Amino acid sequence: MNRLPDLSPDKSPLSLVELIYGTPIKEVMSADPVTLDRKASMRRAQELMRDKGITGIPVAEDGRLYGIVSIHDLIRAMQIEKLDTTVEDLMTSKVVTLEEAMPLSMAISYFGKYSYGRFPVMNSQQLLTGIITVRDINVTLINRLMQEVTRYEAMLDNDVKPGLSITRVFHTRRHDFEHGGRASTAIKQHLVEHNLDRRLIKKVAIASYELEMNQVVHSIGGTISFKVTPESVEILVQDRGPGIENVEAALTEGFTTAADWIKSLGFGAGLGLPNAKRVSDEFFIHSQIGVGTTVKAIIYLKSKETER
């Protein structure tokens, strides 16, 4: 069975991690896949699989996907002697699909979650435009590894100083929803371990999580830095592109430019920046189109602690 390598961010070269989280499926899939009409016979499916060297064929007409015929469906047709029946009668009609704009990491996740050998790929109009297999992914990763083999980048965490006062830097990556929130969880845990007021911890947790996930959803990757002192928690978020066209609008609750598939995952509701600003004592944002965005949020600890 074809298997994908372990591509967790903490174990992979940075260049490879950026590839799997920053490359859209559209750039990896096989475009213009072989398809069958619903009224084509299973015998025709057998011929195409044999001639094209493939093990699955989408059933589609004018881009609309109706199902998929796999090698298992073909074997079943042969066993019950129904090669002359239509693919519509024996195809799998409940098909799990991916979208062109999704990151390659999403496809890798699906191959781990489902036991399928391929996934049809749809565009924003829900029309079939491609198909992606484990082989497509492996070929892409191998080609990139060959290009990057001489410049592996080490991924090292910053040294953490003992006590409340620390400085830590975390990396975020585009559409890395699986690991999104790792930085905010770490800083929250640090504050909990030092017995800070839970109301202050909640503020820091909200600001850090919203800013971190804002990078995951909208940027192509960046860093989130924490500087903790007895007086304050300073959160500095810097990302690479695409920048915010209208900062004032982005600070308005409900305003979002997130794609529909991101919203379907429960992100991109347009509350990230407004929530972060709301809980911060100081908030600064600067963005430049094509360059990136910098956000600084400061939450004071000293004055709150003396009130207890």
Given for the second form:
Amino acid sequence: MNRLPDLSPDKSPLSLVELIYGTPIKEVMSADPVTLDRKASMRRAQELMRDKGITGIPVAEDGRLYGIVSIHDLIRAMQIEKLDTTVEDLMTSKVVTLEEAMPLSMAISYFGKYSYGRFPVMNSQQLLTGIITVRDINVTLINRLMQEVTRYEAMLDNDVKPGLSITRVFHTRRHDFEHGGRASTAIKQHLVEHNLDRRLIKKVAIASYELEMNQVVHSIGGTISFKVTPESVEILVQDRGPGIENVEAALTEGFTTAADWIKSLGFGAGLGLPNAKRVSDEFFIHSQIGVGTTVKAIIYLKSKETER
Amino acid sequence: MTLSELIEPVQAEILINSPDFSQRRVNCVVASDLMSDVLVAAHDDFLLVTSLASDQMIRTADLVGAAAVLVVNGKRLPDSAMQMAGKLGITLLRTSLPKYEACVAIGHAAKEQP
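Show the other one: the form predicted in complex with the partner chain, since we just had the form predicted on its own.
Below is the whole assembly, all chains and molecules, this chain first.
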């Protein structure tokens, strides 16, 4: 069997990292799945699987999940000739589920970890809203891959300044002030070497540095990636937790949770995120406690408004 | 004023000398010990006056295009900060004056400029 490649952020191309870590399961799953009531018969499960061409059906009532009937359960029912038994009796009741807001990377790792062919997907109220299979993931990946390749091919036709376009990924570690800022310095130097407008370079440097140092100060570590094209610089920072409790507050100037010793180093004044947002043309932040924080900041290189 | 004209009013020691030292002009002064404040400073070619003697302050200064860093209170700089300034081509100065006095002295000197 083919082995899954190492999809850790430092070993994969940026667009792939962005796709699998930045896409929530909600966008990949099949919504409103076919379900069975607890009292339905195994024969009904068999009919549904045949008619709908599926291999597993969640047993759920009003969104509450009780179990799942897989094709294996069905084969077993046929072997012991119990097709008229209720699904409740023969279903798999210990079900591993995923949540809508989790990144696609989580689903991929679950398929590697468990031998199940599908996972029910729950919303934040723990109600069943979808189901995800390897097929759903394949379809999503192929579609996105087509978009990306189309985009790259279109880019090849433009007259690109040689060497400007790059993709780079750096790592940060918790409280590693010695190396923190390395990524920002490197990207700034790259832009300087390509004679970009000084004001644009400054915007990139500020956004990058604030986001990078945020990871060093607040997170348990993560990655900072840059995608430079003639059109824009895209900065993607992703950490592994602990996540921001109140994103809105974190975007307010002066709000800080930094410890005093960090403040004594000149950081943690509560200006980082607002500062990064201010200089960015597009700014997106998503955070989940226990999972981590993702920030995407884009600075246009071809925008007409380049003041500041 | 140029960087070299700054030396006398604050009796600065030159710790690291950037290649364009004698001609490099300073258009304004930013005095702060907060990285984010320095990053907000919208000017180019400014002099950063700070009492934070760290690698990160040098890095911050470089990222926003500061012309030079003046460390006040005669603070000792870690070797790594000196090396970084050398590598990034940032002029690094040190004065024994406190921050406020250093700023006042620079202000007076700037006024006397033709």
